[in-house]
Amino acid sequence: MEGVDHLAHERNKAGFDVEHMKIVWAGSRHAFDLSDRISRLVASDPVFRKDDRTMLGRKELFKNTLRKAAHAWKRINDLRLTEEEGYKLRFFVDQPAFTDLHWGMFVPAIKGSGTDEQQQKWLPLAYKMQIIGCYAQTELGHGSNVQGLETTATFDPATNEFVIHSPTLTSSKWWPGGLGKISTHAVVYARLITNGQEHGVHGFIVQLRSLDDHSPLPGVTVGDIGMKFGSGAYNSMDNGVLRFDNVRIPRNQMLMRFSQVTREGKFVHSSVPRQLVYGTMVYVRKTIVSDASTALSRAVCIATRYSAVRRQFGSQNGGIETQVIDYKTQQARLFPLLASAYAFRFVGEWLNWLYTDVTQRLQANDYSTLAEAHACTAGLKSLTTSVTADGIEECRKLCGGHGYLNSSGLPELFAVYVPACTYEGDNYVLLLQVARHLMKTVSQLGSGNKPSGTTAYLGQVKQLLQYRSDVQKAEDWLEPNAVLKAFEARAAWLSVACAENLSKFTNPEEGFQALSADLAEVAVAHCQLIVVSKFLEKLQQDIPGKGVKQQLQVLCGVYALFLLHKHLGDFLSAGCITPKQGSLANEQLRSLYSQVRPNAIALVDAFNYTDHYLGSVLGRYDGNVYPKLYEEAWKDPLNESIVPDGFHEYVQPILKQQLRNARL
């Protein structure tokens, strides 16, 4: 059956223009063409093979990663790819590598926090990869609490140098990707000390290894922190540990865009506003949100295709069994994740716009939207990564027993993705940051401060607390305003209720600690409202292609009504809907699942993932699952010999009743 498209019948059901949906998913015709071209370039290159990745030992895996990274860099240079094209090529190689932190954190840190002179010196070296950098912030004892970092950078005016030192075991830098074995340099975050006085945490460019023989420089202790969760997965990355024993660096290697230390050791703030540093944070987190939609869509693509291939039960008189995707329980678990992948894609597009807008405002010394944008990106990072991590695992379970096989692609995808719930801010810590912003916004409502951006709805808090839905029949829940007002009323009610409970505490911080679990729920409700509103805004745009907008409207309904059903208690407590209206919402949700069903395969085809990138036997485009599963099984190293190593020493004595005489 090789070459047969087992999903062709499913694809013929599509009631919309799949090619136009691919462009909508990609964001533009240019983005689609770029991704399509680069993904196929990678898929056709045998060096980028990855089907054996989970079977390799750590050393083999790491060496293989170095080979792929070097080959990718060669291809980028040989083909004279642009920066955008180079990013896409590394993305589709789909293997965590030291280059991720070099391009994703080291270079942006210098661009964001370095002076013009520092950028002119270091960026050309980094862009040519004559130096390879990482981002050394997290320590053994501190992660989210950056202000608690223990590494010190003490200025010595006698030599015009900073002395970088790790005073305790817990001050060891821990986790930076690329640090363990490869990085030659790092942006190191340390407590700045001048003239015996501390000035907070700042960044410093520190060389770690010789550019001649790659050995650690004097005073530098550096290595890999060991195996991580999963086979293959993030174990291709050399996450590292780093300690400094009074390592000296020139004064001009402190990143000095926002503050400087003079030759005499005086600490001074520059004329460049420090708030600009938040622009980099917004950039990183909006990228993480976009990555969430990609990871979730990969898992959903695998689970959807396999659900259409797999048949179980339901046969009558020896007839054909039922496709798993036709079971309502499967649809109720799978289709909300499909809708979430699209929802996260569109909120990611909006975050790209927000980042551009905030950056332009900051350059014009307009900081009016910064706090709101910071809270917004923090919350969306938390929401999307949590849903995606849980969603990948749910997709694995939706694939039954075969989903547990590495060849399904899902265990490794989960192991690679799940750290996103922790890095760049622990998800619950971020939710509490959002909650603080919401509580501050609510507290200022009476002072004439008008909320803006994603908190603008709180300016109508009195009306929202009195809002009562007028939905009378199930299809009324298809009206965008009915959905939006319900989500606004729920979010407003939760914020006000928490603010009132906080006001009962004489010590606000004590109240914040006591109510932190409730406050996290407030933040989630606010972020879910943002995603729903941005999906609805997407539908207001001119979307070409037969049936494309209608199918997106169905997905938007699935996303919103699934959340309404899941958090029905909130909506009922807020008084914005009645139990009967909640039942009608669930009735409409079931109807929407039936509308998604004929289009499910086409909707995941719109992601336009090659089989190479998807990395899954279960998610193959042609649906030819079972012969390939059988074929993959025989590739396992255990099957290289008929009788396994160790059998004669350990098992045969048991069978021959000779265990007492065996040499164990």
The other form holds:
2 protein chains.
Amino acid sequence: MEGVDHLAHERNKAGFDVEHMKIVWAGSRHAFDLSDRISRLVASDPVFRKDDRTMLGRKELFKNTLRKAAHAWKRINDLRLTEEEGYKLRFFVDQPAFTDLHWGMFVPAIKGSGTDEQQQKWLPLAYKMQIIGCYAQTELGHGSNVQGLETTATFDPATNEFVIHSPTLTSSKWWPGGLGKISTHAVVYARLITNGQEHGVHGFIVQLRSLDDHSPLPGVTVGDIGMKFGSGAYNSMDNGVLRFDNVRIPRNQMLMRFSQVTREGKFVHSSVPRQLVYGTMVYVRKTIVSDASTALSRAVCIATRYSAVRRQFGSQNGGIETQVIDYKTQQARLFPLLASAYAFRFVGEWLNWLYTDVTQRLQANDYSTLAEAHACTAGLKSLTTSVTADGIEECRKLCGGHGYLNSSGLPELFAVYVPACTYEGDNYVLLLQVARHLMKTVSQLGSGNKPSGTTAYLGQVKQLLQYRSDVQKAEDWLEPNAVLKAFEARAAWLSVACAENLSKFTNPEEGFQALSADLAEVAVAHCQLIVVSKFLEKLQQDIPGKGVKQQLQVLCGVYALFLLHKHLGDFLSAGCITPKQGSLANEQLRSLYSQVRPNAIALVDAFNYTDHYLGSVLGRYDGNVYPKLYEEAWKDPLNESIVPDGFHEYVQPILKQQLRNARL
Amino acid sequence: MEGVDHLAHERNKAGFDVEHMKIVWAGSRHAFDLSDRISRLVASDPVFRKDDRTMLGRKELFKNTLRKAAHAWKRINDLRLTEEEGYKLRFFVDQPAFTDLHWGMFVPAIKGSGTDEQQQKWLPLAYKMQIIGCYAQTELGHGSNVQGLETTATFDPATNEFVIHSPTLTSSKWWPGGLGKISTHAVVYARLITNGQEHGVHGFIVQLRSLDDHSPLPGVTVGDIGMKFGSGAYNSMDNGVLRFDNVRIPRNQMLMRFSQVTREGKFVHSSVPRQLVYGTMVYVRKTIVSDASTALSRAVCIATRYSAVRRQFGSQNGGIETQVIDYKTQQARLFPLLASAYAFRFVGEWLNWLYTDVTQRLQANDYSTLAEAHACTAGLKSLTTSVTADGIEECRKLCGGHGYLNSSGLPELFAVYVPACTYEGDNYVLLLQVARHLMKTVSQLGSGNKPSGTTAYLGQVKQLLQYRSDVQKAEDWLEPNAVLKAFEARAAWLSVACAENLSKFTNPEEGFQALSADLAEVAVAHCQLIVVSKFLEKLQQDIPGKGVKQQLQVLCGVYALFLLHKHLGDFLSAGCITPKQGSLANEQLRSLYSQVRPNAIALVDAFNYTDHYLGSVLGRYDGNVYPKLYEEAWKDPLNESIVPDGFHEYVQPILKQQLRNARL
Ligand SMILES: Cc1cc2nc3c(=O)[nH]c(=O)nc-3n(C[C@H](O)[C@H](O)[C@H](O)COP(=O)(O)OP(=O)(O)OC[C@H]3O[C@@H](n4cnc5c(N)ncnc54)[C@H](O)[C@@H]3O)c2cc1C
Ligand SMILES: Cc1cc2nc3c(=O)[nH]c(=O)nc-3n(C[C@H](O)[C@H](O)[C@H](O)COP(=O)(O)OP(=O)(O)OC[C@H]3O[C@@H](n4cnc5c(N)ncnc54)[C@H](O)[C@@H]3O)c2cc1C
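Can you return the structure of this protein in the form predicted in complex with a further copy of the same chain rather than the form predicted on its own?
To see the whole picture, the full complex is given below, headed by that same chain.
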């Protein structure tokens, strides 16, 4: 059966041009070609195999990661890959490694916060990997609250050095990836003290290990913080612990782009506007949003293909059984996630634009859009990572028992993904930031401050509070404006209702604390509106390819109406729709599911994932699931011997015993 | 600091008598004493330590499991424990093992479906563990659809034997726990064929391995199906694959309580009513419901204690920071789960009563309540396991970054728990069974068939559709009847609305398929109503202990109003409450959270879990989290050497290289 495409009949059903959809998904012809080429390169290289990954013990797994990282570096150099290609290659290797932090956090931190001089000194070393660095911010006692970090950097004018010190147990650096066993250097965040005065938290380049024999430098205690969620998953990463016992570094290793300590120990701000750091935050978070769409689409691809292969019940007279993808409950769980993957893709694309826009404005000293851009990326990071984490687990459940096997790929995908809800800003802490921005925007409405960007709709708050949907039959919900206005009206109503409740408190901060659970919901509603509106905007564009745009319209409808159904209480409370209109939306949703059904396989084929990248027997392109599941099973170490280790010692004596005392 | 109780100030705040609450949680003084005694016994035994579990490779972990199982058996015999005590001991060992299936499925299957003669022959062997058995139903191709199993058992009158055979790859048995490496016997479910005729699926006792050398018998292929979700977790279990090549067993090894094959090969039904099998299903599912409350309470206990230890933000002038448990978002995520744990406990208690009731009725040949009891246990299994699985992960997220460490205990708890959503009936398949029962009940309302048990409220459907809540201020929602009626009205309305939509289809089965996503929601609403109503009934009882009942009233309110807020759209669509009343419910919910807050630690102390059973550094009773986290980290195998394996081979060459070709 090798070589047979068991899903060919599904692929033939598709009513749109998959090749065009691949380009839409990738974002451009160039992006498609790049991903396609590099993912095949990785897939065909035996060093990058990963099917055995979850069976490796921690040390073997870590060694395997070092091997892959070295090989990736070699390939990048041998093939003279560009920076973009190199990034893609590491991405498709798909195994968290110290290099992620070196390239993704250490280098950008120096670029973002180092002076020109510092960049000239350190970046070439980092680019050539003559030093390897990590990003050491979080401590045992403080993550979300960066201002609470306890590590100190005290300037000693006598020697022109900073003394880096961990004064308490809770000040131990804790979590930085790449720190535990590999990094030679770190950007360490510490409380700056000069002349007995504190000046807040700043970054310092600190060497941790000898470049000769890799042993920790005097005063440095460093190690790995232990196993994390899952087998495989993030255990390939050496998240680390780090303590300093009065470690001295030269003054010029404080990252001094925004503020400096002079030779005399004077703390001064530079002329570079601090707001520039927001640019980096927008950058990092836009990456997280597009990674969310990638992770979610991967899980959806596996669950969709397997749902078309899996048959259960419904055979009449010994005939063939129903594909589980034909069950409406299966569709109602799966298709909204498929739609979300596409929705997140497009909002990620829009964030690329936003990033460019913000950067250009920053260069022109225009900070007017910054607060809104910052809030909106924070919110989208929170929304998309939460939905993706839950969505991966739902996809696993959609695969029934077999989804629980590591060979399904889903357990590891979940385990490796979930920390995205926590790092780069805990999702609830971020939602509250968004809510703060919204409340501020609402409170300033009277003062003539016109809200802009993603909060522009709040400018029409009066009309929105009056808005009554005119939907009369199910298909009316296909009208983009019907959807958009309802989402705007809901978000506006929630904001205003919360603002009113807030105004009852004499102490606004107390009010904010008391109502924060509601405020988080307001923020979610606002972010969902952003995603819906960016999807609708995408559909305004010219999208070539037979049936491609129509499919995206269907998915957009699924995304929006699924949310409307899920949060119906908001919409009804806002008064913008009636219960009858709510049930029409649900009716329309059912009909959209039927339209997705014949296109489902092609819609996940459009992600263009190799079987290597998917890493799932259930999600194989050819649908040849059962023989391969069977094959995989026998590779487990337990199957190396017929009689397992421990049997003779522990089980045989029981089987052979003559029980005297048992009461059972 | 060893020996200091860092949570003492929290314990002092409690406004109720924890010792009494412990009895309420356990169900009785006897149950409390039993759990308390056995859990301490296990905790103090070094063989049962489990803190190193996630660091073991598959083979080591499996061997460790065999060791624990043997030791547990020895302790049970040495201490002459009763069956109940023995069960508890295995429970607190807290590591899935072949013995779970032996005692939990193999023995009950023989008891339930074997004739008296068969029980006399096999049970003594099983009780003494002279044979070890498992339950082999699921196949590679069929799980939910048991009638679709492909394994055959063909009667051969010439030899008076059944020939057990796996005709296809997909007929391979797949998943049975204990099968892969340990079981000597299995109850195998297969399609019975006599005289060329099929007679559906039946159970057969089949010996798989030699009792001499444990090698598989001729014609038997058996092995482990490979690694599953997580490190540790279910990987201690040898879920197995099994194929038969025309394996012969004596005729008397078919389980013949309900139907028989005669010496001549005639298939006959016995006089024992088939309905008796439902008793077993109710039994198994009631256990799953109480296990759900256990798993959820464990996660909640960890997250609650850690939330009281963890401080982040909010320090004024260098003062102490806010405990994260004081943030309202944290409370709004955590306290409903705390309330759910209690709610599930009480519904589990009620299921004990239901089981006794059903059993007594069965003995009296009264099958009238069976369908309802069956539907309700199916639904409660689905509801409680789904909420628990999601709840554990939410608790993990509530612990921020540190929840991602295995030493938090939460990753493993999640990984070991989630299959409960799939085994013993996939949760969606079960919901649809409930929905079928509800639709049948509604359709028979006209015919004078009075609905009973948990569907009794549907007898008042007319009044419920007219019901309008009279809540006028937030506290009115504390009235048990206000809550109960709203939940009844919502469930009734959803049922009726679905029934009306169904009636539009000429083919009812087609209608059921088309509307199944809505039907699943109806089933959920019905099950939530059951949980709410059983909680309220519990509060009707006399509950001794200072403040105990009051606390439970608060938790019941949290449970109900949280659900009302979450599913507000249903309630508003039903018209039983107004948007204003919905927002009053939310206001009351906020105030209930504040009432839970000072009691939170005591409420989780009432679970009476040992630190051993919790298995979490974050959930330690004494709250001494940070030093212990730090200690645990150093135990990781990666920390055995300063320079990790693979460094010299793979990383050092990079650090030392002279790059020639890099374009970067
Ligand atoms: C896999 C992984 C990799 C990481 N890599 C790095 C790295 O390379 N470098 C690095 O420096 N760090 C790293 N981190 C650390 C990460 O940045 C922190 O874990 C993250 O910032 C969350 O902080 P925390 O753990 O302190 O959570 P906490 O803030 O302790 O959160 C605990 C709970 O409190 C709640 N909470 C906290 N504050 C508030 C508030 N004000 N209002 C309401 N609720 C609140 C949260 O919502 C959460 O539920 C990593 C973490 C992980 C898991
Ligand atoms: C850890 C673990 C231990 C187990 N132990 C045992 C054991 O000891 N012995 C044993 O015999 N088995 C065991 N099993 C197997 C288990 O009983 C099955 O996995 C379970 O019955 C689910 O069946 P499935 O895997 O075929 O799921 P499927 O039925 O294939 O489910 C796949 C998807 O299809 C959907 N679906 C299926 N049918 C319908 C329908 N009619 N309508 C709507 N949707 C539908 C489901 O909701 C799900 O989303 C175990 C499984 C696990 C994970």
